Each structure stands twice: as C-alpha cells, then as structure tokens.
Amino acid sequence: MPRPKTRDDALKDQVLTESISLLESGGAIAVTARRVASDAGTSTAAVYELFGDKAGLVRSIFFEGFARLAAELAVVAPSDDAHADLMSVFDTTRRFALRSPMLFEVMFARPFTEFEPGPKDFEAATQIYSEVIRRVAAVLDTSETDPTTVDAAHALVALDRGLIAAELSGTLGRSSESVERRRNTALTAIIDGLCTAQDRS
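Taking the sequence provided, give its structure as one chain in the form predicted in complex with a further copy of the same chain.
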C-alpha cells in the first residue's frame, strides 16, 4: 500500500558516484550534503537515510577507493620476474594516486574532519596487503605466513605510502626526474636491504 521507494541501492550508488566526482573536481570542501543531493537529483534527507550521516558518506567513499585500487592491483598479471611484479604494485598504486589524488587522500590522509577511520575501517585495506604479501613472499622466497614476509610487506607499504604522500604534497622533488629517481632509490634500497636481511638468516 505504500508509495514506492526511490531511496534504494541504485540511488545510493548514484549518490556515491556523484560524491566522488564532486570530491575530485572541487576537493573535500565541495562535498556537502546539499550539493551531493542536488547533483544526484534527490534531497538531503535521502542522503541521510542512505548513509546515516556525513561520516557514513565519507566512509563509503573510503571503501570505494580501496575497492577501486584493489581492482587495479588484481588486474596486473604475475610474470616470471618476482622483483618486477612487486614493483608493479607500487607503480600501480602510485598511478592510482596521481589519477585520483583526492580519493587517495580520503584513503590515506584525513581531509574530512567528520570521518576518522578506525581499526574496523582499515580492514578494507587488508586485501591490498595480501596482494603485497604474495609478491613479497615470491621475492624473498619465503612463506606468505612467515612473520618476515609480513614485516617486509608492512615496511614496503609504509614506504610507498610515505613516498606518494610526499609526491602529492610536492615535497619529494621539483622535477619529475628527481621524484622518480628518489622513488627508485628508496624502493630499490629497501628491497635490497630486506633481501640481504633474509639471506643472512
């Protein structure tokens, strides 16, 4: 007997898509409930029914970012060169960050005062770690469950995150050559160091 619902999953997806467009085009400051609702052709009340609150909307953006990055990482086919396969993870992540800097910042910085990701939220990043762990194990020739492998993966992810953050803020270097050279220096050095540490044990 009731009137039909229009605030369904399809609308939720549309609101989310519009929010990300708004984020990329105008930064975090442009993502307001009114503008998001207007761009998606609905009302603010709909946004609040679908996402709970503004933090819920940003959390969905956060998850969508990890889903997109994971999808891109999964596409990269493994080759017979374990070292190149590992580097390609960081290259892919970097290109993702340069293509969608605002979305990347939602994932790894904190441009919305309303949303501070908690431990539960960061479980979304687990699938990305697993991709790194698999390739680290191949390079080090260790088991994927070996603490050495996991520790190395954390080291690499932390470094890549720091490098990308520095590049996005413009502090890694002025020219693209210096940026790339420093990325290469850092990643090569840590992989080399992790390998020798493994060889010694």
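I've shown you the form predicted in complex with a further copy of the same chain. Could you give me the structure of the form predicted on its own?
Coming up is the bare chain, nothing alongside it.
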C-alpha cells in the first residue's frame, strides 16, 4: 500500500499559520525554517518541500496577508454615504494592521531580506486596490477606470499606509483621541480636496 501523504495542503496551512504566529510574536528574525518546523510539528525538510525555500515561505505569508485583508474588506457593505464607505475601508485596514502589525509590514515593507516582491507578486494587492477604487469612484462620481479615480485611490492608500506606520511607531499621537483626530483630518482633507478638484474640472 502507498504511504499516506503527510506533506499536503493541511500541513502547508499549518506551517503558514505557525509562521505568521511566530512573525507576530517575535518579528521577522523569529521566522526560521527550524523554528517554524518545530512549532508545526514537522521537519525542516518538509517546510522546504512545501515552500521551496525561505523566500517561498515569506511569499506565502505575503499573499496570506492580502487574502486576509481582502476578506475583511469584502464584508464592509456599501451604504448611501459614499464618503463614510471610503473611510470604512481605511478604518478596516487600520484595524487589521493594529491587530497584525508584522503581517502588515510584510505586505507593505521589506522586513525579510530573502524576499523582494516582483510584479506578479504585487497582483496580490489587486483586490485591495479594487475595493478602494470602487469607493473612490462613488465619492468622486467617476468611473472606476478613470485615471483620476485610479490616481486618487493609490494616493489615498499610500497616505493611509503612512498614517498607520506613524501610529504603529507611536509618532501620530499620544492618545487614541489625538490619533483618531489626526487620521480623520488627513484623510478627510485629501478626500474633500479631490472632490473639490473634480467639481472644478
């Protein structure tokens, strides 16, 4: 009889889960093949067989981060208030980042020297940008393919990432009230400015 397959998708998911847990508890330096294998109850050979190498493991973490955020954004239902709907996307992203700061860093920064995302890897963020683009189009009353819409969405995502990074580093404010106020001031000012510019065009 053939030997039972143990290095399957279930083990791969387990290794990925343990990798993200190690990442959040100990940072990038904690994610080693040996430590991941030990926490997942398997061998380093199995880890390499499942992911190819360290870069392959980190790439899977990178994709998993975007998949998790996309799933959270997918349940943010639109309402009659386009501005509030757009802000809800950024609020959801912020909550995700505060809950999983190291995973967020893998998605938007480069804490691992072994992995440098290429053009194909960045397709993982497509759902995120698509959701923002939809909400921006509703605010500006433009089409989702309008260059103004796409440019505004990318600029807003970059701004939100910067605000989140500042909050995580403790430089956005000393109290939750000041952080909220400064986030809302920055995002609202840009959104209102985009709306004004669109009205003038």
